[in-house]
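One chain comes next, on its own, written out as structure tokens in the form predicted on its own.
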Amino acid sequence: MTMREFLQLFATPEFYAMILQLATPLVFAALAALVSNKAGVLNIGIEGAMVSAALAAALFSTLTGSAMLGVLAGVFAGILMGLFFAFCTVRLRTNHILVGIATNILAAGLSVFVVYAITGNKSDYPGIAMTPWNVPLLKDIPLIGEVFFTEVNPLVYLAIVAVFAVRFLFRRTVLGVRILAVGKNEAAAASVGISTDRVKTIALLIAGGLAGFGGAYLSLGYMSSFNTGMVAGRGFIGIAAEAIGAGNPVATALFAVLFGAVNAFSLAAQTFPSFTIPYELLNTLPYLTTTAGLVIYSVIRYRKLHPRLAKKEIKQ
């Protein structure tokens, strides 16, 4: 890619519109697990939630017409999902980790028996896509315009506005504070009459609604489509986002929104004919920049939270 071709990339409106859509689904993920995190709930199921997601809103929009229903049914799909994972985890007491591996190994296998019972073939199912928004007046502003309020699909608006209501939920809700309290220390918030297990389980189920909207957005809104690898370790990356955003929804939804920007670049770059590299190198680029970006932020951590140790160790 030559520097002329670099530079003409980040000038047009169309590249950082593909960051929206590409982040949109991230932001759900990441989302997700900072709900989850935050009750003390390490919930690595997001993966599999979304995919049932994407799958109950495609099968759903073509039985009704309706793409709305599809999204709810999405949702109402991925909030199974969150269920499933508390009754395991918070009733059970069953590991978290083992919990979500099983999830994500029956929703992946679900849908491939499910899209065959209907289809005959094990990969696709059509899906009826939602109508993108245009925004009167404000699309007409340069550049801000053609990103955000030309042609744009609600569930961005949405991935937008889940930012701030789970900033507000844990700042200015008594849900959110016992979240936190039970997040934080499950026995002291059980000695003052808080139900520990409802808190986490209503937790679960929130992480669940907001993957399913990230499934729901997959199917219904980047495509139009259901395909059984296209969640394709989102809701990991999500997952990452949140570790990297330290718990602040602000901080994690523009983690998520920077994997995001990797992705879409890794497209973009593919259509330059100088550049040269091959594009399954490319394809790759999102899930190293996660790797990168986790080292790094665990390289820090680990240096705040041991100073001393971290200063040995460089000596050395």
Given for the second form:
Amino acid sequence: MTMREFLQLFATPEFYAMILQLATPLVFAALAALVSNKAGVLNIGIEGAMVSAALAAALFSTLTGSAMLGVLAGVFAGILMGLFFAFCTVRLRTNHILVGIATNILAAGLSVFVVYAITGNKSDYPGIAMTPWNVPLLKDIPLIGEVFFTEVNPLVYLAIVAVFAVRFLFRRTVLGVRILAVGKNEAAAASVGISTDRVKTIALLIAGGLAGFGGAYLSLGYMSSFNTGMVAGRGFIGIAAEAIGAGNPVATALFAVLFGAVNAFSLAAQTFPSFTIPYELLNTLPYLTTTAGLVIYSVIRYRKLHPRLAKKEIKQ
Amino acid sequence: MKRLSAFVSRLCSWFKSQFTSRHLLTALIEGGRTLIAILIAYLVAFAVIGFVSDDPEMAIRWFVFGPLSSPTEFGEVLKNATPLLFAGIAACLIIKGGNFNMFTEGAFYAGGLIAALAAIYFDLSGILAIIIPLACGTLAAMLIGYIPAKLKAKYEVNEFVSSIMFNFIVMWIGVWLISNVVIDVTSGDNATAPIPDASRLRILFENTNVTTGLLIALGVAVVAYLYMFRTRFGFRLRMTGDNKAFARSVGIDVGRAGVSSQILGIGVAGLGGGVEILANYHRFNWKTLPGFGFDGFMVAIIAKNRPLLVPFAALFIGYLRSGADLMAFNTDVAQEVVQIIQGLILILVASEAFFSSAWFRGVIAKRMFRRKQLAPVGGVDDHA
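Same protein, the form predicted together with its partner chain this time rather than the form predicted on its own?
Below is the whole assembly, all chains and molecules, this chain first.
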């Protein structure tokens, strides 16, 4: 790939539209991770929630003939997975990570099982794609109109709304503050009369719903079918984005978009015939950047923490 | 002679200490809980099978009794249990060290690929043809696994997320290797050249697919037990996992203990990958992650993180798998029903409140409070 083609890639509106498409599920996953993390739960089950939501969305869209109902079913499936996660961690007091692993195993197995029971094949199930929106007038703006207002899935807008809704939740609502309190110090929160179990459950349900939107988007927006393995670690990338975003919804979403951009680049670069890097290696890019981002963030945090620790030790 | 008698008396006292009434009672309760968890998972699975199958009775019969129907079928159980045993031991080491490093998954892939490549390109003979590839696979996995482990110890990089990213990276690099670099075009597939016969593990019992890999796995389980419970390194490892702050304050290098536990676990997983490939594959052709890493955590949890119980847990999951394979082959139910069972067992066994004494106390307390129409202070469920 020559330099010129490389630059051409960045000049096309299609590339930016692709970033939007690929970033949307990551933003939902990252927000889900954020809400559960604020409640003090490392929710690894997001991946599994997305898988089951993607399947439920595809299933119900073909069953009812309506993509919107499919999305609702997906969100419902996500919330159900959230409920399951909450039941296991809050009621049964199982280790979060183990519940997460179990949820993911369950969702992966159950989705293949259901698809096979219905269709007799194990790989995919067709869904009805959502109709993309064309915003009148705004779509005529050059470049911006083409990227943001032409043939854009409504869930993309919803992802943007969700970022600020989550921000609003933690800044302006009682529930948000309670979630923060439970996450910071459960015993202290309980001592002032907050029902910690209930707050945690609600947070996990919200996270499940957000993951559900992400999953539904994958099977009804990004593609128009459910494929096994279509989530492909997006839930985990979302968790990483949340870790780097340090609990700030906007920063978290921006990092999710960054990972989406890398993903878009790795896909777009594959379409250039003169580009010699094989697609298998390009596929490692999103994971490599995620790891790199996580490491850089952790090193910065470590450096920030440690001078203070050293000073404290000297004082003592 | 004196030594022998001393040894015997030590052995006796060890057994005594293991089976004092308190130990025995705990073991019985724990075992009972596990059995109940398995029973519930089975009931759910039967319900699911009954829901989707046209002939549920047949499906359940294949699922439950199929693996025990002949020595060949039981051989499949042992064959399926072998990689799970490696993965379970790997997870034991990692969990006991207090980490959740998921790179065991990638280690299986890397270990298998490197072992296959070493077997093909070194082309050794005799016992070396098996030892060298397995060692190469193990070392390669350990080398890659060192990165997330060290990053966790030094900069507190979340090892769970980073190791999962590493899994995907290793998998895609591996897929690239077998479809571009070491591809054998005569195979008609994206796969390596055939693994030489000298490097393939020998069959243990006739008419089965059980190989010497099973013996290696059992050996690893015993060594892991000795390491974890009979050496000071193992003691440090367990201390760090149980209570990091305490371990640090008594002078244990917790960073090193954490890294070594993860590295060893990943090494075991890498060895497992090598054994799996040399035992059951003619060429290396994995295009996705094998899934043994995650299964390993489940096996370890069922075995309560005790290396000597891991073989039994692995045998059980192997039995589930072969039953499901037979059921999928002979009836209309997909073998993924196993994953439903596995997920449920994992959650129920790992839960602190499921049928625990605290749970019983909670239930009883709730009953009493309800009768007296009094709200408990702070909630009865707060026994954590």
